[in-house]
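Only one chain comes next, encoded as structure tokens, the form predicted alone.
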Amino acid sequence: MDKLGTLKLINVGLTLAGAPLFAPLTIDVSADTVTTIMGPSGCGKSSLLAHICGTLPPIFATSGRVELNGVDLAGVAPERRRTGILFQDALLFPHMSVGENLAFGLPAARDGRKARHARVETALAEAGLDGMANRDPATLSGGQQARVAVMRTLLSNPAALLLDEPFSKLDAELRARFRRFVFDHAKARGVPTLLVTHDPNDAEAAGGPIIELTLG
């Protein structure tokens, strides 16, 4: 039986209109690594992440198997897969405060209100955003919004973290700091992480295996 904290892709392929997007892909993403997928636009990098999440449009045909912690994800509803994903945009809920955005990431209420509040405050402190629970997300800088998005995803206790070029809109200095923030938090929580990027600096900073996808 596979150890916990492993995302496996076994001969995974995607086809659109009868044409394969990339060669069948087999990789193991363990909890102590950030694995990077690179390749030209249109080769199916983001579609691959959508397939793992269970949100790939039915226009695509798929093959192979995706396993998370030894469980085959075929037929598992997206909301039950425990895959967290970050995009280029933070996608915070504009009608919620920063604290409410973070609380939204918490699993269905089993703890009391005080315990949930404490978890939100701890997340804010980890993100360097103490005292900002009642702020409107629109009043935060781009980097602050990005950190809130990361913490919201991690509070949902994902079994795997998928990164769809979340650093691409940040300037070089902020990009390097935020990249390290994400990687460090994912590794500290033992979450296998799969990064999609065009930037070789992202791949180098990730420090794990690099897979190059080619068209067709």
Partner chain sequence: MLRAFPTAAVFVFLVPVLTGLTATVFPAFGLQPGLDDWSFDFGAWRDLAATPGIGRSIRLSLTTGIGATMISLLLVFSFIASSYDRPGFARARKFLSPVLAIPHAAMAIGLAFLVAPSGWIARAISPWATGWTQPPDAMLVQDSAGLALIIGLVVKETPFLFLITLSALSQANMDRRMSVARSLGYGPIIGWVKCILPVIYGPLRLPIYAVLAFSLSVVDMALILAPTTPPPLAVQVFAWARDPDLAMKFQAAAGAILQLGLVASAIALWSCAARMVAWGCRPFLSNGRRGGSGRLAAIIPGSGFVLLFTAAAAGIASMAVWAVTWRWRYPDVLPSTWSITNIQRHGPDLFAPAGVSILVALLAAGIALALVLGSLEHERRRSLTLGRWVMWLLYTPMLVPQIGFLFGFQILLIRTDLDGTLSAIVWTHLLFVLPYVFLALGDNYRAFDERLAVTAQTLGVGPNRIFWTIRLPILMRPILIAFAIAFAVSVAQYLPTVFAGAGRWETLTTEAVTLASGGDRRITGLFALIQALLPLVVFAAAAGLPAWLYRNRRAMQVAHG
The other form holds:
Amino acid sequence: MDKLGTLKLINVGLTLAGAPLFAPLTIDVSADTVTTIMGPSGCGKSSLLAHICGTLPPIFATSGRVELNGVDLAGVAPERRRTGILFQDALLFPHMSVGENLAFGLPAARDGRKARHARVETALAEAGLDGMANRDPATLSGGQQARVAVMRTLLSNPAALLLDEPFSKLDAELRARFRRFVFDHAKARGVPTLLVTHDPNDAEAAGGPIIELTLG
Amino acid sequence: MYPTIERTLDMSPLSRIISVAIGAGLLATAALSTNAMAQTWDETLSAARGQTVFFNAWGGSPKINDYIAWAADRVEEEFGIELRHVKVDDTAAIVARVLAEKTAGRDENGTVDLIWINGENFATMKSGNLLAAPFAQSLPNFALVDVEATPTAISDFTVPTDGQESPWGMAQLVFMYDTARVASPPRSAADLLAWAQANPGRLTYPQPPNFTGTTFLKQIMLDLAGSDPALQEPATDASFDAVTGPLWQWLEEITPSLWRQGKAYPANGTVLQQLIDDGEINIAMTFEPAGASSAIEQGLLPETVRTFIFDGGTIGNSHFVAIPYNSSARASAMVVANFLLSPEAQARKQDPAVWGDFTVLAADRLSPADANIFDAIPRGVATLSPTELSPTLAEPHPSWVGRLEAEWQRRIIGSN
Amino acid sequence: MLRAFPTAAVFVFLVPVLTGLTATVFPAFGLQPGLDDWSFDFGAWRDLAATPGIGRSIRLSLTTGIGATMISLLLVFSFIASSYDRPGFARARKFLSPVLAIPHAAMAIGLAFLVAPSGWIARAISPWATGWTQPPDAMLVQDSAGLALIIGLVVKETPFLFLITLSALSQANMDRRMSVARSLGYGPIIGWVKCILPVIYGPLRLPIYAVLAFSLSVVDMALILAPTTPPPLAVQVFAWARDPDLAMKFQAAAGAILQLGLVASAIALWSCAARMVAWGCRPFLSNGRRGGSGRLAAIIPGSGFVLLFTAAAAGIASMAVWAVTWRWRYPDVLPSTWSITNIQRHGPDLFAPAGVSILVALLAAGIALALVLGSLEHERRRSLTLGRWVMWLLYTPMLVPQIGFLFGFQILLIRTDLDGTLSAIVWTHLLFVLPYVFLALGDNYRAFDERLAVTAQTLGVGPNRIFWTIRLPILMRPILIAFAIAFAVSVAQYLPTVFAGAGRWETLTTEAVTLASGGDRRITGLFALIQALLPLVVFAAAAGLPAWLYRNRRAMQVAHG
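Moving on from the form predicted alone, please list the structure of the form predicted together with the partner chain.
Once more the chain from above appears, this time first in line as the rest of the complex follows.
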């Protein structure tokens, strides 16, 4: 698919009850880079990601354009946008096994059950979770759950990856390792990645452009 | 649909005028035109085949429910009729239902095809034009009823049935007592009062307007007032006050000595029967002369229970089945009514092991074989013989019922 | 498509209630649209006022209704306040839920036999301890003050209020709030009353009003436990509605309106009193009094709960014993002759009514579940929040006395030729089932972690598939519990079945109430037992199925229960 996609925000602004959350924003997130948005809490970072995903509640008013691979996302249903998102919680589906969670991310079967199974196993191996397909996600450690969540998102073959402070709940050591894991996988797949954080270390590790969100 | 039945209907204006005599007259007519009757009855039978009859009948007694279930099996195999017993806890509710249907303009396809009824409910349905055209006299088995010997078969609480209901069984008020606790039962209203005062808390009666409770009031009224001719007429303020005065006096005296000091009353006769079995009370009343025997047999009463009536006699009446005006299955309802009147069904009904309800058929009109079947039915350990059960007192006009109940409400509930 | 669900749900409610009420109001003033009689007439009201003992009927309704509600509520609040952090709390939940499933009629039949002077308790202690060779002439059931009815209502309503309060508490962060209060030195009871009660009373208001309205207008339970000289107003109106005398219809209609007014005034009174208490207690909240450990105070509500459960269980047990009895006379503790004759003879009679009960309950519960899920999903997708009036609407069938509109609704059913049909019964059951499903499911559905859905959506899955593969499986436990509650509510319906079914449909409940009037405890016991067991079995299945399906999913067992 489009290996080298771009996510473009053109003059994007969010307004809540008539008050803009931040000054209109224009960013060009290219493939192979992780762009970081920083700002104080409550400045609308997460809402901006929700807007890109198409899951922003209608009480917000929006302006500007969001383009993915040259296509305006306005009016496109969230499930058709191919914008993968990771939150600070892994949000694995509690009623499914680890393997089922990953398979849930895979696009509908064109390649048969065996092939799907193989792709799940490969993803698990990539995440260092060999043979854990039948495990209950609740029995995994926090770091393991986070890695499953990343693999699940990547298996869905996203055109852009949105990271909503996905490292903030992990302890320092785990955090650095996991950060590496996410960025490496994102870059390896050439997915334009947008990270939202309030931790300068995250931004530094991302190694891409850093945008400070200022209150509107 | 049923032309011959329509013709029978044409006779009904006459029968409205003088009912008892005309009832007999119709019988004569029926007997004269036996051929025509047989033919039309055949038509009724063929029209009935395949129909479903919703029989609305009180469902509080398992033995009666079992009996109706047996009748359902029989009419199914013999006449191809599906008889469905709609178990009712108060017949008045069904009268109300038919009335609601009439109010809503549903003059056909009513939900009630056959109803177990008598007395006030019948009077209400009859005067409200809620009943189908006369049918009883066209039932072949009606010929086995001797309306002269059994006047209650065509006169329901003094109201002429005019063929709008078919007799099913006979009832008489009897008292039950536990011989283990009561040595000699009180055989008059006055004795009952004295007994109750000597044994406080051990007597009660179902709360009027329950049937048995109201009948008990009527019984006391008759016992105290004697056979006043006013009772056969619609009640007036004057006649009511005159006749019931002693009754209220009696009630005022006995109430403090009743079960729960007369502040609570059982809902109906079967709850009353349960109270005697529980040992809460020692004397009770029932409208089924064989009811006590049958209850002993079914393990519902101790074997020491016997029955008695007042020396001056007790009230007796008949109960009936009737067809509402908007029944959706008139032909099959008639066939069922006729079956219920058959010697086979009547004999089974009289057996205390089954139900213990007295037949309305006249012994001298039965075939010898059928008469033998009736003779062979055991009377039951607690049932009085026909001689012991006499005299039977006639029901007063139904207009007395409402007034009695209202006055009871006013005096007992209003002052409690 | 989804938009049709809230409309359909509203239709299910409004049509019967409004047409039923209208058809009740007209005859109360002598108007008969059907007979084109438009002459205004207050005769029915004069008759009503002249009814012997009507004043005491009204007073009895008010004292039993308000008394039962107050006792139940105090019991629930004091139990939670004194035991929320103790093992008895979780046990109470486990033991009381099944009591909720037992139909009122079965419960009343069981309780009546338990406490009657010739009942099980008296049999257990007589004559050796009491000297009663014959039962004492004491008014323990159907007593003039209505105490037996109050007890019966408390046994049934306390579990309902308890579970509803638990649901409100789960929204109110009780544990964290209480830790704060306790760490500030507050005792558990005073802390709870000051920090939790004011927060949860708001969401509890409507359920409390529903309990109040129900207790004021109950008929089936009152037929068995309430006094009859005179009976409570609702029973009186029920009797008039079934009276064959046409004039009584008008009086019944007027009585139904009076019953409606009674419920409305009781609710208004309650609401006023609650406001006054809240206002009067304002200074109490911040007076700094910490209260003691409350361990002693815990004994009363704790033993109240134990007693309540024991009474319910013993009542059901007595029915089981009766079902296998031939002879059991006072003062024997147990039957003198056991027998399974009853089961053999009447067991087969159970099949048809049990089948109808199950069929109607499955349909009503299934449709209610579909309507509620559809409405909730619609509400979520449109980001709507239901207004307060919708909640009131939802509660209408629970607030308006059944007797007030069922008679009128029956006329509508007859007009449309629907009476006596399965659809009519299911429809009337839906009226009473739907609110419970909404109550049981609404909060859980809204509390669903939307990020799970967003995650699934960004993985490329559409809202419909999310609904079936994520939402429903994760919410399976509350959904099945809501279904079980709906099933139990439907099985228990008496008046709606009688009115809509044209008497042609026998359910276990109509059979049990009819048989209870027939007085053969052995058969009544058998039917009441089965009537009580049926919803219990469904409850057990509803609790057991997700537990088994998700036995290997830890998060499904705790977090999403």
